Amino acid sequence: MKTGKLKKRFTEIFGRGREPEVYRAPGRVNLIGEHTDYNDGLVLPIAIDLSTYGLFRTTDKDKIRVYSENLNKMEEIDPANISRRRDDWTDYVRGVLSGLESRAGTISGFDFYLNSEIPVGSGLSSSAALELVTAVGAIRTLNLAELEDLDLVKLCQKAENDFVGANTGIMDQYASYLGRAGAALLIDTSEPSHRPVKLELEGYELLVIDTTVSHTHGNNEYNRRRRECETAIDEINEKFEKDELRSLSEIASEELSAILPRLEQKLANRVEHVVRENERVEEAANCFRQGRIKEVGELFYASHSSLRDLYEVSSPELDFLIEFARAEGIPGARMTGGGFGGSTIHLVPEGQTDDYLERAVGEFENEFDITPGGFPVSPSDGAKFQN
């Protein structure tokens, strides 16, 4: 996106005055790990060249001005009562700088101009953008003091757990931060810490297909699927009279065997998702290294199959776009994000792409009357200040 359009924008909504400062936070797709991170687990994302920007300046005064070009909307807070939520989308720039300013210094008065990309409700994380933008941002822009990478990561996932009250993991905020171009990260969430991965394609591309079935992950299903493998964990110490197992992520697949015949049926349905996702998200980061890329569809297929089976967090939009990618012979597709809606992510072969999407598009419309939306990603950069 261009900044000298975006700069032009600002200064008709805000009135003129010093140039704003411009910075960028990128969506993240994740190529397979679904419901891994909050368990402490692997997954494999990467940052997307779709971002949110956003565009501040200080001023003399005392209250803090939010306009979102994508909602049409201006809101203030005041700086005296960043803390107190209002339930609605600037919560997430609240938590933020809530976090900031219990950290890093005063929040005093700015403007600040919110334009995305990036489709909400896609599964893309538009949400963890808006809360990196919103603190690489005001950090640089109001002078406060600096933060360790993975305390800014924690400070915007804790802006959305505890303020917003979706209860994510850290892979969405992570991702948006951190991400390569080039490359993947191939992180442990339960350090966390991170690996790249370059991305070795061999001449397939990588296409997003949104939906467009809106998903909120405080619609409490999300939360829900979290509770029920904190529940699991509870139910194995017991049963086994330990007091060790601190998430799901500890359990061998050889014990599965074992644990799996002793808990409920749903239970264990998640526990066998988690621990073979995690084997998946591990197999899926060589493949991808050594390029052999027929191996990582067949991962992408099981990773979905056990969401939709194992984990029931799929739809059968999502269901109906990864039958489609079978039946036109691509080697792999899956869901990615949180589930209940949102977008898929295909590994399609280069030239092929503009096809592939106008076939999935009219088979689409011609099953749910909705028309998808769809897009080629490639890894990027991570937030960073864009002037």
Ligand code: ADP
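These numbers were taken from a predicted model, which means no experiment stands behind them. In this text, the rigid core denotes the largest set of C-alpha atoms whose superposition between the two forms falls within 1.5 Å. Residue numbers count along the first chain shown, from 1. What changes on going to the form predicted in complex with this ligand:
- Once the rigid core is used as the reference frame, the Cα position of residue 84 differs between these two forms by less than 2 Å.
- The two forms, fitted on the rigid core, differ between these two forms by less than 2 Å at the CA of residue 182.
- Remark: with the core as the superposition reference, the CA shift of residue 257 between these two forms reaches 2 Å or more.
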The other form holds:
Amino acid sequence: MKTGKLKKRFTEIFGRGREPEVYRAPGRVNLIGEHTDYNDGLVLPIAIDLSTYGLFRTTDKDKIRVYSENLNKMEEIDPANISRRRDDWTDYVRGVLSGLESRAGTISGFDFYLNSEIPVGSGLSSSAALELVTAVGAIRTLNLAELEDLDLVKLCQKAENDFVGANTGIMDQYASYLGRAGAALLIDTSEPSHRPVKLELEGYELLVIDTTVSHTHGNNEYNRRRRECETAIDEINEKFEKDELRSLSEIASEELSAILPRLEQKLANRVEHVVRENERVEEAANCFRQGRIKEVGELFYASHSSLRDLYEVSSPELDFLIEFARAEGIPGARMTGGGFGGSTIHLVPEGQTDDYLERAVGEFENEFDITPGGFPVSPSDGAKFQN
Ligand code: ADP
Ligand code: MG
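The block above covers the form predicted alone; next, return the form predicted in complex with this ligand.
Now the full complex is given, and it begins with the chain already shown.
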């Protein structure tokens, strides 16, 4: 988005005065490593080239005014009462400001304009982008204390977990803050720590296709999967008379042949998915570094099959798009995000993205009578001061 246009809109909304400062925080897409983050496992997200922009201007009034262009809504937040939840979109802002208030200094009045190019609710994490743009902008414009990178990431995650009440892992905020142009982040969520992985895409592009479908049982099933993983840990500790397994990601793949037969089938499937998915993430990172895209693609397909058959979090719409990818002969595709609807990611030969997307949209419409969304994405830098 053009900074000049954003500033003009800011003035239209909040009136003339000092120039606002512009910040942006990107959305993210997870390349591989699904349902591993809450199992202390590995994930491989990129920050994408679609961002939420936040414009800030301090005022001498005792109130925070926040306007969302996407929702066409203005709301007020009382700096003396930041941590009062409202059960609306401003809770993301309140959650972050309230974390900053206890960690980094006093929150005084300011005007805050938001405009996002990230499709909201498509699994590209407009929520983390909103949190990060709020945090990065507030710290700099309000002269708050700087926080360590990981502290800031965790503060934003906490806003989403405790304040908004969404039980998500650390990946989204991590990628939106620490993402790098041209690279993915290989995050070990158990520490957490990360290494950048240079993406040698070798003539391929990353395309996200959003089913725009969101199955309502998804939330329940997500929580059920988390519980199943905990039950599996308990059972393994019990059956092998030890008490030392803390997470499924501690299981080595060589141990699976001893462990799986002693678990009920469904739990065995969940365990197998998590352990093998971690392996796939590591392999995919190596292949990406070396530009071995065909092999990355095979890992994408394998990840999808495992999520469909072993972890049982796919949906007919997601499966349809992955079957389409196979029929088109592209190297790889998979669902990305928690599942039960949401988005897919495809490795498409450079220059063919438009045609590929058009055919995918056409076939999807024929099958489901729904128009999916399509977004070519490329790995970009994390949240930043813009002007
Ligand atoms: P996702 O993160 O995949 O886009 P979520 O459901 O986690 O989906 O977050 C979407 C929510 O975040 C929206 O319903 C809204 O409350 C809030 N949000 C995100 N971006 C904006 C924005 N630009 N303006 C207002 N609210 C936003
Ligand atoms: Mg989100």
